[in-house]
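To begin, one chain is listed below as structure tokens, in the form predicted on its own.
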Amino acid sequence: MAEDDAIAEQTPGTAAASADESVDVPFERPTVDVDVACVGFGPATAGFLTTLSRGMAADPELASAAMPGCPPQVVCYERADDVGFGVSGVVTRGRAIRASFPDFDPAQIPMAVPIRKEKLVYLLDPVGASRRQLGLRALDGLLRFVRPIARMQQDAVEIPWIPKFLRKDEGFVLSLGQFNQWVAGQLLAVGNVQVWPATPVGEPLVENGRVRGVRLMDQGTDREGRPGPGFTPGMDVRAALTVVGDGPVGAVSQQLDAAFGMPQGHERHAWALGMKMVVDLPEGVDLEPGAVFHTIGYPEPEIFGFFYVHPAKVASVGIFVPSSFDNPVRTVWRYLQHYMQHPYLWRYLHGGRLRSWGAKSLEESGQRGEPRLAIDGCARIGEGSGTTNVLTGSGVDEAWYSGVLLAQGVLELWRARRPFTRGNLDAAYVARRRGSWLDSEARVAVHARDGFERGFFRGLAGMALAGLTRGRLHLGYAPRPRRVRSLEEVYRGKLSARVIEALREDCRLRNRPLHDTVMRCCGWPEIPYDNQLLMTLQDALLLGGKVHAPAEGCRDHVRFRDAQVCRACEQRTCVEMCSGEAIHLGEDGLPEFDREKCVHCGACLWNCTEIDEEGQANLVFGAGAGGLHSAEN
């Protein structure tokens, strides 16, 4: 009870207070009442709605409190223009998905296929520019010396044994966008729930410590959020239960965390940005659909990579750049281009052609980043609720299952005619989650990645120790606070402080990010553009997807709180890391935002290094419309 009182004291009395709250308007907002309002249509909400819809169909006695005489009114609001946009491909065990669809046939979904072959590959550095520790350079030299014994091919070693915790046995390869579209089709065919794409939610409605629903984004504003001639205030959607599954950087999730706080000892400290290409493989490449390659070691030791094969000679290839790689110029696009050119992969990719492209943030704190799962009138599911398992490198199936568990709890409470209080949600949902494989496997993974903050070998050792002992043993490292080292620290011994300052000044005068210049000075070769796979990021945006954003009519979803703080920032990692080059340096040297290039990956938020005493970043990543159109991702 004391904890509940503390929550109520820090909760605003009306709409949740945040830098993204909507403008005050001198007239009443439109209001609608529903039973359940969902925020975001990702795999977690898809699992929730699938299970809930079936339960409603099986129990016609369930009735709506919002609309007496009707079945429960369930509505889902998705920011992106379609339920298949803004997501990514995946390799998954699919345990929870198969349980929801016992007769699931991957052939029903384009680009889906069962996993048939899985390899773990260590990639050596073929260009000599990777920032490898002395021990790793020694290992590379030894492997090259004993090349026949190590069975090295194309500067790579296929590791003969994959730990059980990494294998995706009996799983499948998916395009998550196309899987989401398939699930949405199943839901809409039944007709028990409504899914509204292109409808971003601006904020939660919080009254006296209880979530009462959501407020949709205002329309007809300028980029600062001020009402314009065609201003239409966002509708208030009042709901008995608000289900939040808006991902790792969702605007509503951020505001709930600000309003209610995180549980004691929980914090989000580990992130990654994933970027990938979907590729038409060239003629002559005969890789079996369902072949999966997990890679480590290149282009930098901290960067993990993947290559998996869909039907019809299509492959997905990409990398994850984690926050433990604390380089201020950690550009994912440039590293992806070098990754694809590694000889082990390039033999399959050379002559191929880009089909689509995408990028997405991943929250990698796992259970340690779990927020309050249940609040009066609200429940959290999916990646933003801490479902990602960083030991197994898996998140989609876990997110789906969190939605299934919540739906089971909601059906139980409906049948018992019990309200959605925090206590009831704890008993019906959180207790289910605590007793599930989702929670037990999350506990195993809690410390699995801590070692990577201290180096590549310690990171691998930490993963092996946690995985092989089921989490009973780990390296014991405490997570470090969010930090990016200076260029002088990162490149000590390679670039002098004088050279770095000259590079900074040159890029400032040309209004260009530092990453290409720094990487070139450190020995990374120029990219031999072929306009098929090797191209500029802007060409990839044109050829591999389409960024759609309204030129006017709504507030910018990326803003900077204090220009003076940005002016004093030396790192400007938000510029270096931006997936679409939507954040760039203006003529005054301050970062500027172009939403017509933004793919909504959210990397800018977790890459902002200017954090105030309350833990808020100087960069605001709020609710917004549009994003990347690329259904194959």
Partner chain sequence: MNPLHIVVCGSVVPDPLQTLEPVTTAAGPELKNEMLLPAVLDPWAACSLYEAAHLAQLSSGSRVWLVCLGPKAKVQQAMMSLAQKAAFELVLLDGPAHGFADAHVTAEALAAAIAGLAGLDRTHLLLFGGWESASRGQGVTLQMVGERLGITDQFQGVDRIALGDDGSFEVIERVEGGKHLVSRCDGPPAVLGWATGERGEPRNDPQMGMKNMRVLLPALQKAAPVAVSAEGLKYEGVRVPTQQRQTRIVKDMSPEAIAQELLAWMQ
The other form holds:
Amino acid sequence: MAEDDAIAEQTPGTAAASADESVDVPFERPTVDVDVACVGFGPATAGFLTTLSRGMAADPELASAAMPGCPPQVVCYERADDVGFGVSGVVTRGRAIRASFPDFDPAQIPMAVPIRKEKLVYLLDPVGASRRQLGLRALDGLLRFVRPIARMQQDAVEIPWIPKFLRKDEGFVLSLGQFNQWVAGQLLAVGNVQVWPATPVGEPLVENGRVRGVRLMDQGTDREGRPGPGFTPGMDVRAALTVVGDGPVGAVSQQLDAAFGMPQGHERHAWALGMKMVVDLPEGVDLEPGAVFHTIGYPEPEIFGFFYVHPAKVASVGIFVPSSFDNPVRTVWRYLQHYMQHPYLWRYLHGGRLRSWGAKSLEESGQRGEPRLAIDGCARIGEGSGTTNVLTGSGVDEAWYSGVLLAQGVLELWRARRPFTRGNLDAAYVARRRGSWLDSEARVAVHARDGFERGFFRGLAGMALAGLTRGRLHLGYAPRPRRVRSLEEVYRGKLSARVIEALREDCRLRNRPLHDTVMRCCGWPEIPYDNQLLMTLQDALLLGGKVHAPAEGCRDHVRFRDAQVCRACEQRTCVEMCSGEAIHLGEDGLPEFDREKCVHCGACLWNCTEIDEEGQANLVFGAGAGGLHSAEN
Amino acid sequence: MSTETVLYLAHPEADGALSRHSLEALAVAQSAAATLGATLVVGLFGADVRAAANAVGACGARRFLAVQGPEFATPRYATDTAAVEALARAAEATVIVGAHTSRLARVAAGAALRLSGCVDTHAGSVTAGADGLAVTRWFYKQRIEGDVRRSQRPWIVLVDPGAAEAYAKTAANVASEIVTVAATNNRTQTVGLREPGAGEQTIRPEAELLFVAGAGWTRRQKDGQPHTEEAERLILDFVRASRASLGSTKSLTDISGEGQAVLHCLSHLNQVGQTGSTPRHAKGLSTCCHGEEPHVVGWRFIRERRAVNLDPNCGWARGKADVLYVADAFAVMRELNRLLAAQ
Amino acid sequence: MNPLHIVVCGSVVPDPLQTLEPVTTAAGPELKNEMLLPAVLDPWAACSLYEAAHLAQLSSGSRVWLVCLGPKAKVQQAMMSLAQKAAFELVLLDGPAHGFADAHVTAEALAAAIAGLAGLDRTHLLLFGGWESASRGQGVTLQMVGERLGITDQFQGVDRIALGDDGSFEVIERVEGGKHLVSRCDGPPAVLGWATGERGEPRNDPQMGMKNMRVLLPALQKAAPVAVSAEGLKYEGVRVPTQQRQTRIVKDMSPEAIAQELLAWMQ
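Counterpart to the form predicted on its own, namely the form predicted together with its partner chain:
Entire complex below, previous chain first.
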């Protein structure tokens, strides 16, 4: 109870809302009453709505409190322009998805296929530029020396045994964009719930420690959010229950965390940026649909990679750059281009053609990053609620399942005519989650990745220890708070401080980010552009990114609170790591934001190391429309 | 001998003459008729088509048909459809070729239906061979092209500008057969043409050069400030001095459409690209454009392309322009205007 | 002002940012992976729908229908965005809407559906649509639908309509040289094929969306399959045109020198 009291005393929403709240306007704000308002249509909300919709169909007695005489009114608002946008592909065991669809047939969904073959591959460095620790260099040398015994081919070793916890047995390969479209189609065909894309939610409505619904983003504003021509204030959607599934960097999630705080001891320090391409494989490459390759070791030891094959000679290829690889100038795009050219993969990809491209940040703190799952009038589901399992490398199925569990709880409360108080939600939803495989597996994974804070080998050892002892033993390292090491520290032994300073000065004069220059100096070769798979990031945005943003009428979703803080910032990782080069150096050397290039990956929010006394980053990543227009990722 | 009869369909402009585009369509009709061994018939409609008929009098047509009178002076669906139908019936046409003008595009489909025939528009080329006639036309806003054959007759084909070199023989007096048209409804009256405002510049099909302004003109320049007034002056000075056609990218017209203080000289009429026009000019100069795919599709018919952009990684640099000058368009256009003024 | 009965013909096209590639099937050419591509209402048809919704608000008793021939799954998807922007009743014919489907049979199916609309008063009918589509791009379907419905006042490339109190209206159409042709019509029935209009995309109205969806869902569920096969039409081939140029990149030339080179090139 003490914890509850402490929450009630807070002024809800103030901290985050100061940066992201709607404008104070003399217009009358329209209001609508619904029973359930959902934020974000990802796998979690899709699982929630699927389960809820079926429950509603099975029980015609369920009635709306908001609209008497009608069935419960359930609406879901998605920020992206379509339900299939802004998500990625996935290799998943799909236990929860299959449980929801017992007759699940991947053939019904474009790009979906059962997994046929799964390999874990260690990639050696064929160009000699990667930052390998001494031990890893020794291992590489040994492997090259005993090449036939190690069965090394194409500078890679296929690891003969994949631990069970990593395998995706009986699972399938999906394009989440296509899967989301398919689920949305099913939901719409039944018609019990409504899903509205291109409708960003600006903020939660918080009153006296209780969530009362959501406020949609104002329309017809300038880029700062001030009313302009055709101003339309965002509607207040008042709901008995608000379901928040807006992902790892969702605007509503951030504001709820700021208003209600994280549970004791919970924090989110571990994250990764994933970037991928969907590729038309070249003629003559005969990989079986459902073939899956997980890779480690290259382009940097800390970077994980994936390559999986969809039907119709299409493949997804990409990398995850984790926060433990804390290089301030890490450019995921450049690394992805080098990754694809690794001989082990390039033999399949060479001559292929980019179909689609995308990037997304992932919350990798797992249960340690779990927020308050239940608040009065509100429940959290999906990745933003800490469902991602970093040991098994699985998140979509877990997110889906969290939505299913919440829907079961909601149906139970509806039938019992009990309100959505925190206590009731704890009993109906959180308790379900705690008693499920979702939670027990998350507990096993809590420390699984901690070793990577201390290097590649300790990282692998930590994962093995967690996996093989079912989480009972771990190495005892904890993720460090948000920080980025200095360039000098990262490249010690490779580049001298004097060289680094010269590079900095050169880039400062040219007003360019450092990453390409630094990588070139470390021996990374130039990318031989073929404009099919190897191209500049800007070309990828055009050819595969299909990025769109409203030219006017809404506020920029990325903003910098205090230019002076940016001026003093040494790292500017927000610029260096921006997936679309949407954040770039302006004429005055300060970061500027161009939303027409933003893919909403959210890396900038994680990357801003300028945190004020109230815990707020100097960079605001708020609600906003637009982003990728690809439904193939 | 072919069983086809090719009707060349056209209307004179306000000055009584046929447009260059119409004369290009005549060349297409002539070529198709010749290859098919078909009879060529000329069918004209308008207030007074005598001058136009004489202008094409030496084209080798077997017959010259005319629908004329004050009710055909200006474009109007009811009268124009009736005119096209009457000409086609009088000619016993199986293939009807005309230019894709706004006037013919308005009525071609309706007329085809009345004739129990079929229609294709935006033809880039018409080829005739031993196996008959094929029309090459665009789909998906110039992003896919396809070759179409139809067995149904009559087949009305409207050709886009540039499908052939315009017919250019000297005039020869001809006596046209006057075709009468049954009375039509007169519920619509033409009020007249509304010209763009004084000084307003738009896509002008007759211009040699297309000048396209990209969104970079409205962005902040080196001093951290936008210079839209100067941008507008530079652009308009250049367009006036060079008599170029003025186009813009979608992003720029989107901005100006919202009435913000940007380039007032640009509206949707200037828009080149997927949701705008696909003009045909011999040369195109792009300034401050990134070269995005939806925009570049509008350049498909621009033969020689040059671009000025500060970004060497700009989309034009990769196989879209012949020459990309990496330079400040403000500085280049200032110089270019100075040179043009000195001429 | 008299009530208007506005029927908008329009279908879905791939989201404009998608990369398109044709494939040839036994049934003729189609778009590769068409069902994978996100769909939107054709941009010109959308303009006409927004105009229709606006006009309907001006005179009470007016109705707006969207009559759409397209694949049900894709139309359904497009409705999720569209329903928040304009109020309309939907009539869906479940059939192909790709650019290679024939306009003539499409027009026949649409005209039959419109002729069968319950409550439609043809003396109040304005038949709207895009002047072309972003798929077939012929600009012929709407005229043929109008002809089949016996409407002989037709306008194409419309940017504006001004309604008079007596039911008459003035309309401006895009013609060559950036000009507009101004015409006056005694009143409905008439066909208006819209260019972009002047209204722009309306803001999302979530309340309208929720109300609309209650009408749209039954219409989507009722959608009947329509066979659209064209007799006598044959595609010899379809392809993506190749236009790769060898770009000369000039980096270190002064503005003066560039201007001189450009002038020489222009002349």
